[in-house]
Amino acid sequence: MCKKFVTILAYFLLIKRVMKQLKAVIFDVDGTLAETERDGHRVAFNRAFSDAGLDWDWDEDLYGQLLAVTGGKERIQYFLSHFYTDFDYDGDIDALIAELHAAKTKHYVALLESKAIGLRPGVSRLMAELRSSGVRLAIATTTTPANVIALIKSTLGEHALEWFDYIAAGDVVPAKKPASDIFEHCLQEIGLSADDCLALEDSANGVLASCGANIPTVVTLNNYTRDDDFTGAISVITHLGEANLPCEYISGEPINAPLITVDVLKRLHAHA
């Protein structure tokens, strides 16, 4: 009787796996679509600080520590409470942070418009393959909508904004990553369940957020996140890969391919 039950259970699990279909891929932005943190956001923050007459300088090492916190305004607050505790300001500190962040966004958009930042390997290729195969695209990020739009326009062209069913960005939800709110909001807007989707992330906070929403997740790590804990991710790789630049497998479900293609994502999704 027990053996029969196990056989039936295995049969139903097999049927469930066969029926499972990948309907949408939800992309993170910073660090996933492009190396925006070190050469974009960090530089823009420093320019905003300089404009305001502040002597703050976020070098690469310090910025790596500040990335423990998601969200630009939250990152400035974290800096003040953990690294610059003797900062003395008579006015409204929240208003100052908001002004600095707004100035930083303008500098960041200007950097993108100057084509200073490109997409990571394989991003454009994979998006084109997903669209051709009928898999929908969406974005879930803590960065502002202005930053997302500027990146897409500068790298893929303004027409590419139409490729995404929905762009969940910035303060559209109160709790930012590692909270799962942004992914849950995105799922609601595109009208799909977590099982229908796969997330592409680059950081531990991102994985906590996507897995918190029960979305199977693949990680493309970068220099800032290579030591992060990616528990819960299906597979961890260096990047999505190009014909002349194969990706490298790091951990999790093996990819057994030099490039992350639609077929590879479908296979990883089926194993999740």
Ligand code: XBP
Contents of the next structure:
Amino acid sequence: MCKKFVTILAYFLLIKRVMKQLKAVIFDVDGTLAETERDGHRVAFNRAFSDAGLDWDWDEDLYGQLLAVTGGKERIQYFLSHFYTDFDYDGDIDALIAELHAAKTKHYVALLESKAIGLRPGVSRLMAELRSSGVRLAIATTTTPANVIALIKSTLGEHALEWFDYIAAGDVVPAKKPASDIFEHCLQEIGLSADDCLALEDSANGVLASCGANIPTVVTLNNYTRDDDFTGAISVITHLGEANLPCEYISGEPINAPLITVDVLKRLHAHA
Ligand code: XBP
Ligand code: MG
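Let me have the form predicted in complex with this ligand next, following on from the form predicted alone.
To see the whole picture, the full complex is given below, headed by that same chain.
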């Protein structure tokens, strides 16, 4: 009786795995599509501070610490509450933060328009492969929608905005990553369950968010996130890889390939 039950359960699990289909890949933006933080967002924040007559200067190390908090407005708040507690301001601090952030967004978009930042290895290649295999694309990010649009336009061209079924970004949900809200919102908009999708992330906060929404997740780490805790991710690799620049496996399910292709993603997804 017990043996029969185990056999049925084994068949059930096998069928479930065979029937599991990768229908969409949900991309994070900052750190995953492009290395935008150090030479993009950080620079834009500093320009906005300087325009406002503030002597705040976020150097590369400080910015790495500030990345513990997602969202630009939230990051400025975190800076004031944890790093510059002596800041004395008589006016409405929330209004000041909102103004600084709006100015920062303008500087950031201008930086992208000047082509200051390109995509990470393999991003464009993988997107093209996914599209020709019929796997849908979506985005789930903490960053402001204008930033995502500017990045896609400046790197892939305006037409590429149509490649994405949905772009979930910024304040569209009340709680940013590591909360799972942005991924849950994205799933709802694209009409798929977590099991049908795979998320590509670069940070611990991102993995907490995607795994919190039960989406199998692969990580491409970067300089700011290489020491992050990626518990819950299927695999961690250096980047997606190009023909002349193979990716390196870091941890989790082995990749056994120089490039992250649609087939590799399907295999990882099936194992999740
Ligand atoms: C990264 C973020 C963002 C950007 C700044 O988001 O945390 O806050 O650093 O963008 P993700 P804003 O990794 O989810 O793409 O200033 O527009 O918030
Ligand atoms: Mg990220």
